[in-house]
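Read the single chain below, which is given as structure tokens and is the form predicted on its own.
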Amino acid sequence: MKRTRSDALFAEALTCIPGGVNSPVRAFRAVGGQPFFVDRAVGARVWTVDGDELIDYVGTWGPAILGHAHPRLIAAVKAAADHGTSFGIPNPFEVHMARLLCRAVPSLQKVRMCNSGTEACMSAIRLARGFTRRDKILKFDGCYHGHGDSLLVKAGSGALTLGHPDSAGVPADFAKHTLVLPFNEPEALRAAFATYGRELAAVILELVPANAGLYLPRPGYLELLRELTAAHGTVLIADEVMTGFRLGLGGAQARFGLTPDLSTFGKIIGGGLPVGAFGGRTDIMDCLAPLGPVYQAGTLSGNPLALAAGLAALEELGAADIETAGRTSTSEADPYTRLEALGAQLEEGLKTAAKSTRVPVQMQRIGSMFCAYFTAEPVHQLADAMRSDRDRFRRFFHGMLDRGIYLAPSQFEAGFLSTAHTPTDIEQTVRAAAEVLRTL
């Protein structure tokens, strides 16, 4: 890759932006080297400021399920902007989005818009605490729910110890109310509820943890979680910021047959613009101001540009036509059918490439989300993921980048496909992977 203009921009950024980036993973610290800067993105490709063309599997970290600069989304944003960029007054897009979300996801009876996935998760936690009048929450090691203070907590030294801060600036008094468990361990879950069940306001989790790479819930695990939370009056929060409308119209909860009490959304529902939403049971949601005592607000909540883009994206995915959530189609024209086929092609291709080179790789995929761990052992939770060979991933990442393939610059991030990817893109990616794997 050419780096002249990117290197100059990064040098300038270092003088006025902490670390030169506005989100840490962009800094390439996990893989070494310096980040490149993007000039434009269309379909499944991005072009750097130095003119290099890359097949993109980051997809704005999930929102670009239709690819970049989709014509329908661009037209929707332009049309909305002609009427103003922000009002601070209710606008029709808010009602249309809320109705569409509630129709698509059966667990949603009411929804409130906000401005990011972080804000949605932070607000859902506050709401659950206000509804239950309890303080403690439970999260899972390896699940990320944004950078709210209560959620930047790592596991304590034992399975039943409360967490401690995972970031400077998070008071220990906040962390002591957060219990952290390993994902996919039923006995740890049972023990936690036996000890703390009546104190837990909420359990929050990614139904498919995708911020430590990607691993799936074991059979029966989500069902056990639903049973325990219901029995103890604990609010179950499904973080669907990444999986919502990515794994189907009903999200991961429809795919796994789970009915949470609250859910959080972001990414795809904004069509690539800043957005968040949280919603669920009416009795819980009505605890929000102005009806109830739990305060939450936002100047740009329900922003018309973000919601216009999000509505266009969801309609393109078929959400406007559904009568029940989780509608599936086997039509080749159905976007989720196409994404599943592309995902399967990529998965099989990378598995074959790894097998032929005898490099130990665990290829994990669900729908259009994927991750390749450099380890010989199965990955079911964070501890398994941490055994991956990160130096081998670093070399793989740079080898792929040199061949025009952009993957997430960390072993512990998921990759994303879009409907703009083609079978030819996948073939090119698999060929590049085979070449790089032979050098590892």
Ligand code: KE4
Second form
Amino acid sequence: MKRTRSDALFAEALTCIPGGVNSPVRAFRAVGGQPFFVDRAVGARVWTVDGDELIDYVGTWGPAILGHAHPRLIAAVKAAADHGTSFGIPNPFEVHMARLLCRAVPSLQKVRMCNSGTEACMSAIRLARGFTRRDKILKFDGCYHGHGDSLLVKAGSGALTLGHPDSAGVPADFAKHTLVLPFNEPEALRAAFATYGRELAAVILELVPANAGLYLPRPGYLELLRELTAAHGTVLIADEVMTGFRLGLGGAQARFGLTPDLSTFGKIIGGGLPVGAFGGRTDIMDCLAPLGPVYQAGTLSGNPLALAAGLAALEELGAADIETAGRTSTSEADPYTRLEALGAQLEEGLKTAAKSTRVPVQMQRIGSMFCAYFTAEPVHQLADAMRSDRDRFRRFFHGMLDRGIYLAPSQFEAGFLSTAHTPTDIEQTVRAAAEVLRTL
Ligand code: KE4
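If the one shown is the form predicted on its own, what is the structure of the form predicted together with this ligand?
The next block holds the full complex; its first chain is the one shown before.
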């Protein structure tokens, strides 16, 4: 894959952007080499500035569930732009989006828009702290909730010690209010609540952790978490920034039958434009300014272009028809039915390809989200994921890229399918994987 123009752009980017990128994962540091630069993206493909065509399984990290440049989204943004790009004044899109989110996700009684998943998670944590008048929060190692100070915290040594910073610039005084536990360990959860229960303002988690690859909650784990948080007056925050409208119209919470107190969203609900949202119980949400004492604000919150794109995406996914078509449909035309079929085809194909080589691969998937770990053992939590062979993943990544397949440039990221992918794309991907696996 020639990268003359990408390399020139990256060299220039390095002179004026830290690390040459506006978000670290794009720098290819986890897989080596230099990133390519994109010229355009349509459907399931991106084209690099050097003219290479790639089947895209990153989908801008989740938003592109309908593929890139979906005609309905492009038309919606163009139409909205003709009326202005930002108002700082309430606009109808905000009411439509709030209504749609509350209809699609039953745990949402009220919702507030913001401008990123980070902002949504940060605001939800502050809101939970204001509502409970408690300081401590609990998160899980391997889960990522954006780069808010309270959440850039790694586990303290030993299971039950409070956290310490996972990034420079985060004061120890912030991190010490964050408890970090391993995911999928019920006894650690019970012990944490026995020790800190009445001090915990919130627990925040990805119901399907997908920022350390992808692994699933063990049976009963989420139910235990709901039981313990309810018993201790702790706000349960479901981070659905990635899974919201990805795993179905009701997100991961609908798939697992969980009713959180607050939820956060991003990515898909903005159709690829900058967006975030958080919402949940009215008694908690009404603590937000201007009604209550918890301050949260944003110049561009409820931006008309982002909401026009997001509304178009959610309507295309069926969110506007919930009252007539219901929450889940099995018709072939239903986007989630198609995504499930594509995901199953990819999973089956990669498992078969891996079996035909001596390379141990754990293919983990839920719906249109997947991760291939290079390890012989199943992955249930971060410690398992850390045992994967990252050098093999690096070589797999570049082998696939050289064959026109763009996977997430890190073993610790999830892959995403879109409704623009086709069974033929999957066949091409599986053929490439079989070739590359034989070289590992
Ligand atoms: P943003 O601030 O990047 O919009 O959202 C933060 C966030 C919050 N919660 C979850 C579950 C997330 O996955 C994310 C962001 N996801 C990463 C991809 N793993 C964004 C990619 C990036 O950082 O460039």
